[in-house]
Amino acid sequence: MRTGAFVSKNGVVSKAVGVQPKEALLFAPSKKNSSQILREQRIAMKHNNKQIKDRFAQATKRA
């Protein structure tokens, strides 16, 4: 996999190379293969889906 940063002006996409204009879209590849990508991603949601029910059931408590 190639490494470093990449550009995207106008659709037009090439290695970042000194200073970009703000309109410019800058990305960088990843390390991490697709599934350890939506791996990731899926533990994130159940933790956020879990402190979501945690606090709305908190919330919803009557004292």
Second form
Amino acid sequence: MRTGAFVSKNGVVSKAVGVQPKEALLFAPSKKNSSQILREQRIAMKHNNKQIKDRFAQATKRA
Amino acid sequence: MARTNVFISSVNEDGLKPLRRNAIQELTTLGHEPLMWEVNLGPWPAGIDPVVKCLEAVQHCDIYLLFIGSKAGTYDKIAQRTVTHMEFIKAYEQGKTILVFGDVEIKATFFSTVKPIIEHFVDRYIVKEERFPSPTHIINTIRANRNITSHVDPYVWYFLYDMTMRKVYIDDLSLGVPIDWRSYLSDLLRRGSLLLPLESSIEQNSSRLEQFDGVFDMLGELIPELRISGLRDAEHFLELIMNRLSGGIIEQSYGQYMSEKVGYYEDCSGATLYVFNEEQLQIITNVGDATGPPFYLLDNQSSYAVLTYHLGDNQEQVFFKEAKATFYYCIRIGKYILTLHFPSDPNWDYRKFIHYKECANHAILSKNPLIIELIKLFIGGLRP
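The block above covers the form predicted alone; next, return the form predicted together with the partner chain.
Below is the whole assembly, all chains and molecules, this chain first.
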């Protein structure tokens, strides 16, 4: 995967090096896309949910 | 009836010994079960790693109690942490109730002198290296600073700094003055009593969340089975999307616990939907302040829509144009290209974008990926 920042100027895409004009279109490939981020958020949500349930089970357990 | 298991953590230094003895006695008298390495936790037979066993005990405790004096204790070179610090991290990661007591004089010196020195060093290091310094870097800086008293192990300052980063409160500890355990435990009882009656509401919310999550899974399976013949009102469809997408803060993270705001972006102000047809991208509609041309040829590399099309199916990209002070979040879904326009912080220019490119990408992509996924599913089901 390409890394770093890129620029589209006058119809040509190149690495963004040095001063860039205001009209330049800049972009940088992301390490993750929204689907991957969503997967991580859902895993974290499930983990938190489980932790809450386990805690309540522990808290209300009578020895 | 289950009793409260309290793990007592501290370095075995002379100044803290009476305090630890007193804590064990008091907590036992009050009906709790204190655990401490030197008293009732180990030693274990040869071949068993005592650090692992201590960390296991922390994992199973109800309350983690820590006393901080001037000594750092045993340092593990690989972990770059002391054993006591590792116990603290374990308790923190496990979401335990943590009570920390720090020597009142050391605490005062830390907040008045040492913490500003560390923060200054960390700030300069981040500007220079664009990352957070390692514990060794911080400790070496403390050790080399003549304004910091040498009768406290440098690691202790780093440990206190880590606690403040995690926003863990450090209570005063005056050597020779016993801690009023009844008051502390009464306060914990008050906090627990406020939360425990909410158990059924919290569990209900938790179950509903799982149901919603299940519905989302099901939508993800069902929608691709549909062939959607078209959009009844494409403009209204895009407006509904645009109005749902709010702005956010762009943050630079340094390690797990520290971040700084480096900019922001405003609510979605425009959107376009293009479709690939007859070797060009043809506009379906645009809303808000988006003013896309009727079509783009596929060799037009000035267009963020075309650049996104060439990335391939299901790919997405955030673009930035200083002249328009706008971020363009573009997504390719099959033959469609959706572009979402977010006005940027007016202070943003090409330098900031290049410097904080990953932060900007992350801020926009992670704001509400659930909505984006749903949009992808629907547009993905459209028959061109």
